[in-house]
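Next comes just one chain, in structure tokens: the form predicted alone.
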Amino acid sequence: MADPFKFADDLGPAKIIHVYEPAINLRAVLVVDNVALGPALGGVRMAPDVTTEECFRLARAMTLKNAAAGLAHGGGKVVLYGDPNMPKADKERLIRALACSLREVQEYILAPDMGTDEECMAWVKDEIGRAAGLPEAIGGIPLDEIGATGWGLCQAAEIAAAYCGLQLKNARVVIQGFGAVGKHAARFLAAQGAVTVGVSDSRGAVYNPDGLDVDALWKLKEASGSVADYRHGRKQAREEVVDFDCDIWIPAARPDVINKENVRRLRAKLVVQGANIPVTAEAEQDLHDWGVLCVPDFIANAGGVICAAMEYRGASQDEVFTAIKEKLRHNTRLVLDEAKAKNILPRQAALNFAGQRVKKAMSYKRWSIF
């Protein structure tokens, strides 16, 4: 039997719960990592190849993200095994069954993530009343629809660009994963004058050094579901998006897309991590050694969870966008200044910043060792 404590350290995880219901092929894992700051808030990720280890890594990223954003929430995550594009009735049955199985886990609040959306959270709310990232029709601020994470990425990119001698205006951007996060990032960056030269999704990639029409890419995604159908650029396999020459490279999809096998192919000055854990630790160290600036995931992509947390407490959309802008710009500057002053990786500076907040909160708990 595998060691059940293989992921444990001084922050967590507090709970790892495996959910299995063979009658409907429900297989899921919940990791509640740390609740010192409050009930864990984190998304439900649905994919056929998720793992317990991935769930733990994502839950830890949420602990750090929520702490860095100053939210009264700990970190947690659910991974749900399955094809997110399965028939709607089948998906609804799985999501509702998952929610019911977690009804008594009061220290975890469900939210959308890759493979799930606002409608999924409406099903969860209907079952157990404990969900964030809801449709507008039932009082939510639909973070995917308004692009909360993409808005935050734009703020982080603008601050970080100055540390690389760049400006957003005319900066060439490549986005790996033109989905709920990536397409909004492209839209907000375009409004600042940046030029998207390459994008990818699950079906392919396209590159044009003179720039891509972001509005046209949006329409293609809505019509056919893929940027691979874009006609005014060079079509390539989705994995080749790492080779596209650019100033700013934004991973906005799966974990570990930049790793020791492909890190040398990356051609950018700045990486702004829109996905959770998109760069392995080894690859991130290499990029730092080669002078490529990386803004860590739990700093750069916190817009979505800020939106979800504020929605859960009744905030308005305008309040959410203002808070995301203020927090993302402040935190990005704080982390990059410390990294520069101490000559350490931005991730280490971010870990110091967020970790101190978590440990301070833990020090007030009955069983604290800090």
Ligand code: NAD
Contents of the next structure:
Amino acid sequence: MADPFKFADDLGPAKIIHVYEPAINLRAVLVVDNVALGPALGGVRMAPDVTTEECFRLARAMTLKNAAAGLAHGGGKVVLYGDPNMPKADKERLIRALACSLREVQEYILAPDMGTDEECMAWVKDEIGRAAGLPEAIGGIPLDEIGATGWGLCQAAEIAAAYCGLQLKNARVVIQGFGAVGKHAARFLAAQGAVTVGVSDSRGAVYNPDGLDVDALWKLKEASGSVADYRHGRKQAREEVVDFDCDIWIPAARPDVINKENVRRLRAKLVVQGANIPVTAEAEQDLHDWGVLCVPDFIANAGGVICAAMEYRGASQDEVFTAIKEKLRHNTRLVLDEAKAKNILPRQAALNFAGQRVKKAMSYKRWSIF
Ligand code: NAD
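The structure above corresponds to the form predicted alone; please provide the structure of the form predicted in complex with the ligand.
First the chain shown before, then all remaining chains and molecules of the complex.
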């Protein structure tokens, strides 16, 4: 058996729970990484192909993201194995069963992630009463519907652009993934005058240096399910979105999409990380060395979790938008200034800042090592 403590370091993970219910083929992993700041908050990802290691990395990203965003929450993540597009009745049964199996794990609050949504969280809430990212009808602020993360990305992009001699007006943007994060980022950026020149989703990519019509892309995504059907641009394979010439490149799909094999192909001045861990450590170092600025995931995409945490405490939608704007602009500036002053990667500056917060909280614990 593999070493169960192979991920262990100063911060966690506090618990790894494997859930297995053969009768309904429920297979899931929960990683509660760190709870020094409060109960772990992080999404339930439904996918056919995620490993425990990836779940741990995603949970760690939540620890750092929640700490950086100043939330009273630790980090955790669930991966639920299965096709997120399975028949709804089967999905509901799996999600409800998952919730029941985690009923007693009070230090983890379930929230939506890729493959799950507000409705899934309503089922969880119905079963165990402990979920964030709920539908409006039961007191939630539907974070994907309002585009909380896309709103935050737009704030981070605006601040970071200035560090690359850019401004959002007329900046050429490419977005990988046109789901809850990517499509709202496109919308908010367009409102600031940025021009989306390329997008992709799981079915393909499209590029037009003169700009794509974001409203039309939204409609296409709703109608046919894919931006690849957009007519007024050059259609390409989905992996080729990396090659699209632009100023700002926004990954909003899967982990590790920029890696040592393809990093040389990226043609942008700024990468604002919408997806979690979309750039491998090696590739991020290369980008830094080549003068491409990267705003790290756990700073740039914190809008969703800020929304979920505030919803959990009964805040209004307006309060959420204001808080995301303030926190994301402040944190982006803080991290980029620190990185510049110390000549370190923005991720390192962000890690230092978030890690210090977590360690400070851990220092109040009886068993503290800090
Ligand atoms: P989503 O399921 O709504 O959308 C994902 C999009 O990515 C879809 O358009 C899908 O077609 C596309 N996609 C999938 N595989 C692809 C590939 N190989 N190439 C190009 N496109 C591909 O998911 P989402 O909520 O938008 O999340 C996207 C990413 O952002 C994930 O990494 C998620 O963990 C992260 N994230 C989401 C939130 C949030 O608020 N939803 C917050 C923080 C981070």
